[in-house]
Structures are given as C-alpha cells and as structure tokens.
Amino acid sequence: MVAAHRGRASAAPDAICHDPWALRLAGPEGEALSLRWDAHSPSMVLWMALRTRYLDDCVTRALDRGVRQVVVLGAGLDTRAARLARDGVRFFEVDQPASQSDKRERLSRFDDYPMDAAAFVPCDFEQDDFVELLETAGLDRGAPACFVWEGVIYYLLEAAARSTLERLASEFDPRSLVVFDYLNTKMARSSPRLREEDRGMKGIIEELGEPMQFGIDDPTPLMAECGYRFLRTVSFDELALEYTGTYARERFFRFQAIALASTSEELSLW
C-alpha cells in the first residue's frame, strides 16, 4: 500500500517526488490497497510524496556533507539504494527475512532494477542483533551513517522503539544521524476524539495485522533519554509549505511528523 502511493505520487503531473519503481512492486493488490485508503483519506497520497522527498532530501544532504554509509531500517519496499546511489556510497538494508526475500523477488522480474545497489542484511529484530548483522555485512561502526527508519516506529511496542534508538545513539559513531516518522498519541491508542475518517485508516492498518501502538506527542523528551543531543522536527503542513508552497485547514493528515537527530551533529542547517 505504501509502495502504491508513493508510485502514485511519482506518476503525479507535479511530482514532489520521484520512484520509478513503486507501482510496479506495490502491484495490483498494493494499489487497490492504496485506493482503499483514499476514501478515508484522501491527503495520503500528497503525505506520502512530501514523506519521501523530504527523507530523500535528508540522505542527500547527509552524502553531500560526507556520510558514505545508508542504513534503511525495515526496509520494506524502499528504492532509495538505487534512487540516491553515488560512487563510493554503501547503502544496507536491514528488514523481516520473509519481507526481503519477497521484496528481491520482486525485483528480480525488472531489467532495470540494479540488484546490487544495496547490501540485504535479512534479521528477525526478536533475535537477532542488527547492529552485529550491519557489521559482519561490512558497515564501519567507526565512520558516521545516515539510518533511515520510516513507517516503522509506530508498530512497536514503546520498548522495542526505545532501545533501537538508544543502540543507534551508543554503537555507532556520534556523527551518524537517525530520520524516522512518528505519529501522535491520540492516533496510536484509538483515542474517543479521533476523527471517523482516522478511525477507518486505522481500522485498515489493523485488519492487515499491523495495529500501531506507539505515539509520540513531543519527540524531545524521548530523544532526549535515549542519548540524542540535536533533534528537529517537521510538520505535515510545513513540509506541504516548503514543497508545494500551499497551506489547506482541510487537508486530514496531521497526526504524523517526521524527526531527525543525532547524538553530535548541530542540526541548524538541517
């Protein structure tokens, strides 16, 4: 469903962003999904490019300002590995053994899809150590990364969330930084006053066995104990600003935001 709408956001006439292989891995059921969805929310599809241009732009920034290693964490069916390649780049992905496999067979029907571009580091995150698995698959703890964590955090228990953040902010180097997508509170726990519209894309999520369980009000203090010292945040409407240069009371989706951070890289220019 994902893949679907960030397809459908790149085929857009004024595409904020730019996959050209999303459709084609979200396939027929990943679309109607996507579609599904639209009739609760039909500013999804508009939050999904600005999602993906603005991590886009995070990576990119980071490449232009040194970092050489990319980390995607639940990969799922991302591209940024061959979007975003660059000469002397790594890129690794970390995912669900059952989704990568599915994920690489997919990808293996296209010519046109560089199969290489990303280092595959298959890990069941309820036994096995990611942070052992990036390095015996070659990432130098001792060099700064870039971890992309998108469309992940909110399906965790808060203390799974917790101590993936806090292992990023000790076991790599201080320099690395962490993008990820979060969601309110009142979104993740069902609240009484959400909004019948919300309800029913949540009422999706749940039918296809993903139930969301953790919200983030303000990231800072959560950041803060885990052992980040910079962090900046984005907003639906101000991503929707700087992107499409619009502000629109009537559009649904704010309940989710976008944080950056790191443990010692100033983010003021970020």
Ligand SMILES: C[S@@+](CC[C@H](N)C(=O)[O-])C[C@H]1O[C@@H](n2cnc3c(N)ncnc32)[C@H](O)[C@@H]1O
The other form holds:
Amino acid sequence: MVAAHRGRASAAPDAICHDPWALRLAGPEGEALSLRWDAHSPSMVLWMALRTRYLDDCVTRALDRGVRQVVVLGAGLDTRAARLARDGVRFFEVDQPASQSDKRERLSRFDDYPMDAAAFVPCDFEQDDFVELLETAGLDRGAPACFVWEGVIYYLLEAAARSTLERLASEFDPRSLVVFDYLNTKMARSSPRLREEDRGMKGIIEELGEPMQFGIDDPTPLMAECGYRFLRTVSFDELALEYTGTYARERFFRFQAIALASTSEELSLW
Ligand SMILES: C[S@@+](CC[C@H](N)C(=O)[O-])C[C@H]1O[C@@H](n2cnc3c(N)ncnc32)[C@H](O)[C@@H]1O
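Show the form predicted together with the named molecule, please, because up to now only the form predicted alone has appeared in this conversation.
So here's everything in the complex, that chain up top.
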C-alpha cells in the first residue's frame, strides 16, 4: 500500500519524488489499497511524496557530507538502495525475513532492478539482535551511518521504539544520523477528538492487522532520554510549503511529522 502511494506520487504531474519501481512492486493489490485511502485522506499521496523526497534528501545530504553507509530499518518495498546508489556507498536493508523474501521475489521479476544494490539483512526486531546482524553483514560500526526508519515506529510498542533509538545512539559511530517519521498521540491512541477522516484511515490500518500504537507529540524528551543531542523536526505543512510552494489549510493531514537526530552531528545547517 505504501509503495503504491509512492508509485502514484511518482507518476503525478510535477512529481515531488521519483520511484520508478514502486507501482510495479505494489502490484494491483497494493494499488487497490492505496486507492481506498483516497476517500478518507486525499492528502495521503502528497504526504508520501513529501516523506519520500525529504528522506531521500536527508540521505543525499549525508552522502554529500561523506557518510558511506545507509541502513534502511524495516525496509519494506523501499528502493533507495537502487535510486540513491553511489560508488563506495553501502546500503543495508533490515526487515522481517518474510517481508524481505517477498520483496526479493517481486524484485527478481524485474529486469531493470540491481539486486545487489543493498545487503539484505533478515531480522525480526522482536527476536534478533539487529546490531549484531548488521555487523555480520559488513556494517562498520567505527564509521558513520545514516539510518532511515520510515513508516515503522508507530507500529511498535514504546519500549521497543525506545530500545532501538537507544541502541542507535550508543552502539554506532556518534556521527551517525537517524531519520524517522512519527504520528501524534491523538492518532495513535484513537482520541475521541480525532477527525472523522483520520479515524477512517486508522480503521483501514487496523483492518490490515497492523495497529498504530505509539504516538509522539514532542520527540525532544524521548530523544534526549535515548541519548541524542541534536534534533530537527519537520511537519507535513512545512514540507508541503517547501516542496510545493503552497500551504493549503484544507489539507487535513496534520498527524505525521519527521525527526532527524544525531548524538554528535550538528544539524543546524541541514
Ligand atoms: C509500513 S512498512 C514500511 C516499509 C518501508 N519503510 C516504507 O516506508 O515503505 C513497515 C515495515 O516494518 C517491518 N517490520 C515490522 N515489524 C518488524 C519486526 N518485528 N522486525 C523487523 N521488521 C519489522 C515490516 O516488515 C515492514 O517492512
């Protein structure tokens, strides 16, 4: 479904993001799910475009600054390893074994996807040690890495999210960066004040068997407690204004945002 949102965003006139594989990866089932969202949230495809583009830009900026390792946590049908490939840069995709083998099977049907773009690291965060598995796959913990954690944190319990953030802060090179998107608590906890459209969207996700359970209103305390010193957050509205040049109040998509953090890298120029 997410890949289909991304693919539809890529196919739009004046596309903000470009993922040439997303629609094919999503297949008809993914596209049908994505179209179902339109009734509840006409801004979802725009959000996915903004989120994809901003995270792409974060990775690109990290690579421009000399980072040579990119780790995509909970990679799903992410294609950054192919889209943002550069000489000397290694991509690692960490995902549940079943999701990862499904993706590999889908990719193997394409004749235009570089299957060796990323090292695939099968890992169940709830059972396996992702740090050890990354190291075994060749990640150098003595060099900075850019960790992309997209579309995942709100599906976890708070304890699992905290523990992953703490480990990213303490067990890797301190110049590393982590970038992730998050939901507010109103959405995560199904507040009675939730807008009807948002409630409809949450219902679709729950129906799919992956309830959103962890919300964050202000990531500053969480990130400080997990060991981060530098933090930038950016809202849907800010990204919409930056990448489309417009800010439209009628877009009721206010529950998601993105955080970029590091333990030692100043982010003031990002
Ligand atoms: C909503 S998808 C997001 C995929 C991708 N990052 C994107 O934005 O398109 C959530 C991803 O988290 C992964 N995931 C969920 N629980 C996990 C777990 N316990 N261990 C490893 N991966 C997990 C799923 O396999 C899936 O790929």
